[in-house]
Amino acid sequence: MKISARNTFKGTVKSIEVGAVNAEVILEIAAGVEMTAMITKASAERLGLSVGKEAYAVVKASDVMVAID
């Protein structure tokens, strides 16, 4: 796989919540570290996502903000 996004995180699908249109996918990218993505239901099906399967979180953003309390 080659991709232009600089931030890719390999992980394991921890859970998938499928709705009428979208699917919430939680990837565990390290022990105790999770990333959540909202993708279309059709994309989840096309990718053949299932719990325990390896997948990549790909983050493509032009800005990243930092905040403090």
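Only residues modelled in both forms are compared. Predicted model, so just to flag it, every value in this text is computed and none were measured. Numbering follows the first chain given and starts at 1. Between two forms, the rigid core is defined as the largest C-alpha subset superposing within 1.5 Å. First, how it differs from the form predicted in complex with a further copy of the same chain.
Regions that shift between these two forms, defined as runs of three or more consecutive residues whose CA atoms all move by 2 angstroms or more after core superposition, reduce to a single one, 63 to 69.
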Given for the second form:
6 protein chains.
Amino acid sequence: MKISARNTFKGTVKSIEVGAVNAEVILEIAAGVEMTAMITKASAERLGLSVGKEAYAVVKASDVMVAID
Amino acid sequence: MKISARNTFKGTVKSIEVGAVNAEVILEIAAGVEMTAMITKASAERLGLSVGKEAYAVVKASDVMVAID
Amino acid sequence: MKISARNTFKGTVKSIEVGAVNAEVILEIAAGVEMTAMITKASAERLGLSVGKEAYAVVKASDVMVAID
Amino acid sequence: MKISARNTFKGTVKSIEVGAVNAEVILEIAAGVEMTAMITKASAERLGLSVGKEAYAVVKASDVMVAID
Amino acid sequence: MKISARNTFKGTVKSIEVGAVNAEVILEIAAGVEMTAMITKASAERLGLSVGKEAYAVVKASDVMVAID
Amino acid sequence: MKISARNTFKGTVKSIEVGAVNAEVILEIAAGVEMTAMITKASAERLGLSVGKEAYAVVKASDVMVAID
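Please give the corresponding structure for the form predicted in complex with a further copy of the same chain, as opposed to the form predicted alone shown earlier.
The complete assembly is shown below, putting the previous chain first.
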């Protein structure tokens, strides 16, 4: 599947913390660079995510903000 | 300002394409790694974004998806 | 690619209206049922979307609201 | 109330799973077609959602992505 | 319609700037307090928005961030 | 940090309800006007949020909808 979302980062699952209905997944997308995703618990299970597994972080451009110092 | 958004990536503005009311901003957040943001034209102007300027990409964790091959 | 987004609907592109930086894409996901997506113009081009083409609408569960009468 | 969100699908609540602060609500919006929403637990209670009740799934166009095979 | 979105603010349309496919709508939701919405041009037309008209700004709780100084 | 998000409202934390991985934070942004945010539990802790503390609600314009009666 090829998706319209402009931002896709290949990484490795660093941690998964499962809540009642959601799960927080942290991916390392470059050396020392992490990206945190909050997805449903059901999706974390369906994708079979586990620490060390390769995965992508995907973000739609309209959900990205820009900031300056 | 310290914000709850979990994902903040320091980078450099690589391109800005301004539309009627929105603007597409591409940041290089690591060597060869780009992040595309769609923000309002007014925000791009207010922040004084220009190619080569340092800026951050900011993403809320609930807007990040995870994918696998 | 298998994505965490819970909602994926197979459909057909019914219309594309291209703006300066964004594009509005309407998919027919069932007989008489349409779904409207606002994506970047660059993504619409990269995916080669055109009227009549098969495509999917994808939505993260945290972006879905519920309403009652 | 008439809302700007472009996507409204009438359906029936098929399941509700309540977490600590969020709730996952699955609506059947057409025969065999489901839509999953993650809303606050407080909203699920305020709307009085229960299995079998009629409800709408509502999605803003800028939150819809498009994908192709 | 009663919606799960937790944040609804009654206000008055202060300005509308229409682009090719999107429209930026600024509402005054309290004396001196403005809220900016980016919606589709088609929605702005469908709702018949015009300067001075009463309208609501609606935001899902998962789209609200918190910041401190 | 100066952010592209168009909507920033100064307020006071009125309540925090912490779940397994998320936290619901209610800010009073004007007399009698509340705004509810769903952020990660980790962010609520990192920002040191507590009832009575000054904080801002921040919302991207593309996440704001408009409704009329």
